[in-house]
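Take a look at this single chain in structure tokens; it is the form predicted on its own.
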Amino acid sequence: MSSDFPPYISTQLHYLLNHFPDKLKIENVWSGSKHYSVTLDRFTLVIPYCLDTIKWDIIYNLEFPLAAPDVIFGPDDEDFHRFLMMPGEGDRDSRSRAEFAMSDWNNKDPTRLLALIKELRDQYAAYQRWRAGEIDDDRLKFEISTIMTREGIEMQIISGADKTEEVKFGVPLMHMNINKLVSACPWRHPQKIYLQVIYPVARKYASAPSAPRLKLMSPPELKALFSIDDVKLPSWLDGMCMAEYLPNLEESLGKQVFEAVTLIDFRRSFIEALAPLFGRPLEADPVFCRKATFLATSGPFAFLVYFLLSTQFPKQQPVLMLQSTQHFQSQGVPIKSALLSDYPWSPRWEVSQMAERIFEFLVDEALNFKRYCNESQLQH
């Protein structure tokens, strides 16, 4: 895609893209020249904000490659460019760096366009926090005022012709470095959790104010380690405040990621004492563990077995899956067997007495799979 921009744009992207704390994407890339209508010069950047994402048109100039690019910001946020322009409001810091990359604009500086973004994102967030604390809810500003300390957290402002107007704020839980918990750990980006808290907006006339929604969110690699799915929220109490409920649900979030972590080593010890008896997997997941291939045999048979380890191993026992080595459909593709979890298991048994009871269960069952692929094979 960068290959049909020209080079000053490609390379302050590529910067861009490679540098931002966050992932970006980028969408609806298009040329705004009459005369160069196949190079490119202006795309849709879409930004992660509060636990959504926001999207911004950056707009380059093929005719003025000297001039900064301009952003033009999303439908719903309109006020923000106003914002921007208003004295005293704002992250006063932010917004001269942000002043000067775009007065002293430099298209042989590649990291220019990442400067630019960084800081208008800082200045939406306090635009955002500055719309939530001009909302006339008593509960919202006490909520703002006894949780803006924290680091890291975003707010932002929902609302539709359709729906009530709603407060929702993206809390970052734990200062935890997940990344460097994890031994030859793959992530490029931070992994962190966050619980979002939504708030409607509270009318005078209502007898008393509803409980926020809460949900738990985390990026999706996080799932290969540990999954909030399985987290159960504390329960909100009336009159609570984010300040009260955070404490005790980072207390036990805390000592639920370590877990997992320490999980880790014991699922790689179970498919270590799987190798005696299978012999040495074809592959196995060396970071996390949850998943190893190995060649086993029942006679002149030849089959594969795939162990799929979940995070919550050993409470759940892995599921397992043959594939004949021998046995083909039609379209020349392996035939396998349904996910077998309907064994003899025990998470309170040693790895090894695991390992031995797989492998026995698999005794029987390869020859049931067997019989299974030369029953498949004639019909097709």
Second form
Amino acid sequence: MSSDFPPYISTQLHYLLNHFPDKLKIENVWSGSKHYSVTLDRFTLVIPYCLDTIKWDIIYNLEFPLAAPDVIFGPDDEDFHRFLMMPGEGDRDSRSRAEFAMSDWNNKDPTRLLALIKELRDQYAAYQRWRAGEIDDDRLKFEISTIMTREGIEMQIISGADKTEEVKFGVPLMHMNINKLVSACPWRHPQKIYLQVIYPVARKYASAPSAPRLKLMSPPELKALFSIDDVKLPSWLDGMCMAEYLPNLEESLGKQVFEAVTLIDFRRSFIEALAPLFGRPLEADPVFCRKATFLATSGPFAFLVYFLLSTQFPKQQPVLMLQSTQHFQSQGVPIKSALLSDYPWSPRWEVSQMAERIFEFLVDEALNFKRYCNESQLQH
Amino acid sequence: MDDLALQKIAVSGPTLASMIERINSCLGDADGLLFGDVASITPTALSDDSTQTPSDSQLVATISGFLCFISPLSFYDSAGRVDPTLVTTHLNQKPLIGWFSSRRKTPIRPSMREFSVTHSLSSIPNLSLPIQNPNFSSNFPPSIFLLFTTPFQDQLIHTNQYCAYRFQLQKQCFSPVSIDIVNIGPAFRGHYGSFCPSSALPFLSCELKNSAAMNEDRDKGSLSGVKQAAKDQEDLDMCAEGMDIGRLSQLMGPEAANYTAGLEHLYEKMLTKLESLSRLVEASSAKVLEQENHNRKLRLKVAKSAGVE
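Complement to the form predicted on its own: the form predicted together with its partner chain:
Starting with the chain above, the whole complex follows.
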């Protein structure tokens, strides 16, 4: 018997997971009822924040469905309660932030849980900004004041090595919409590249303030188009501040992303150039053109050829892999070759020439592969 | 007003045990009010040091009773705002020092609503208790919060966990306080004083039969005398069963030569009363359980239909 939430909780939960702007995850589900119950009423929500995640426990009460849920925050956020008790900004009369978040609870309305979590997350971001503002460090105060105009920056106080305090900034880069640049883009969420900047809080007797630690971060789906590992960050000069550093980085990053998008078409033209020689591909990635599979024959020997194109194509040559359709290992797994990337190649060739040269290489390589397959089979 | 330091919270073993038993028998989460008092103690430094700095007096809170609500949002709303009228209806002149909350399989730290409720409860004027100490007079708001949870994985040895906090209004934060469980033993003596009997012996007017004139009054059975006697018997029946009011005279005055026997008789009758009371409680508990089960079925019905709009 599978455990499940009662309908009023599951509708709110599904609405939350489907409509929340960021990707939320549920880590744990369980029941708070006395008897061993298969009906659940509590779960742990993993919410992305500042290039990391925060975990909150959402506690409903199965015995009292009309009651609003309660929220238990992370163990390091005890001060968040104090922040929530303060009156909110703007024209929210004199209600505290917590009261505002919990107002108008209605368990029959599927959107209420989303409204609550969204409001609390916004408050959490405001709380971290408030905490960062309280830190007595002139450089930090200056940084915060100059970059607060940028949309979407989140910050978080974290404890670094040796229990020192550090302030982490998650800065979204480039206002361009990467999703729009890719035709037939399959991504559900907007892909953004972030710069993570970690400032150590200056200690009283420290000499010169040390440079912050910089790191580029992006969601994993972006790798299909563009790998941030290939980007070399410009160096942070002494006495620099983020307002100076960011524009250069964004310009260079923007150029690299545009280049990556144009490379999609180049890869596509290469795959199309393979067709006259190898026949129509069995499989090909139509959006990012990162791989294609063809069926080839060498006499009576039929095998598959996998083409794996990296984001650095054509500077980096494609990696080939062969797979036999007639030879199998003991477990029934077809025999595959090693990854082949050591064949004649020049990025300056025309795509038709690239295709021809690979074809010639494979004519010979197929015989080696056939021999290898036969030998492997004899061993089993 | 500066928040005076709370050194510890003392609770007797039976009180804590009955609190845990009560919340374990609830089907879901529960919460309730804590009653007790707060006293200031000046720790005596036993030293011959002549340069003795006066030590700060510290507070010790004692929990002597509780009231458990089985439905949530009983004296507060979803946002954690406490309704003072709902609290005072439950007080019945009992001194409120805080509240407790229990929730199964959750981390042992205060939640968003628990923080709001404690903040709200501590801020209600007129609910503060006077601190028992002759040196200074100050008030202690009901700022104690006791949290009960259970571990995530069902365990055989460790089934409940609890921890206590004191809410500091100035700093707006919880500060953990250690709990001192006082069990029967030499240390328990101090607790005798902090427990007030909930059913004291009624105050009966006692006139010593020393005047013949008064005797005549009574023997004549005057209306006022009979009425008074009937009222006194009613008062006595509240704490003893089957004891004639006349026998009280054996405890005082000239007839008190047989004092011990009279006292034993009184206690015997009080125990009889307790026995019949406990039978009454048992019967009414069964009825309450039936009603609670009925309510629970209705709530589950609402829960099933609530998702369909």
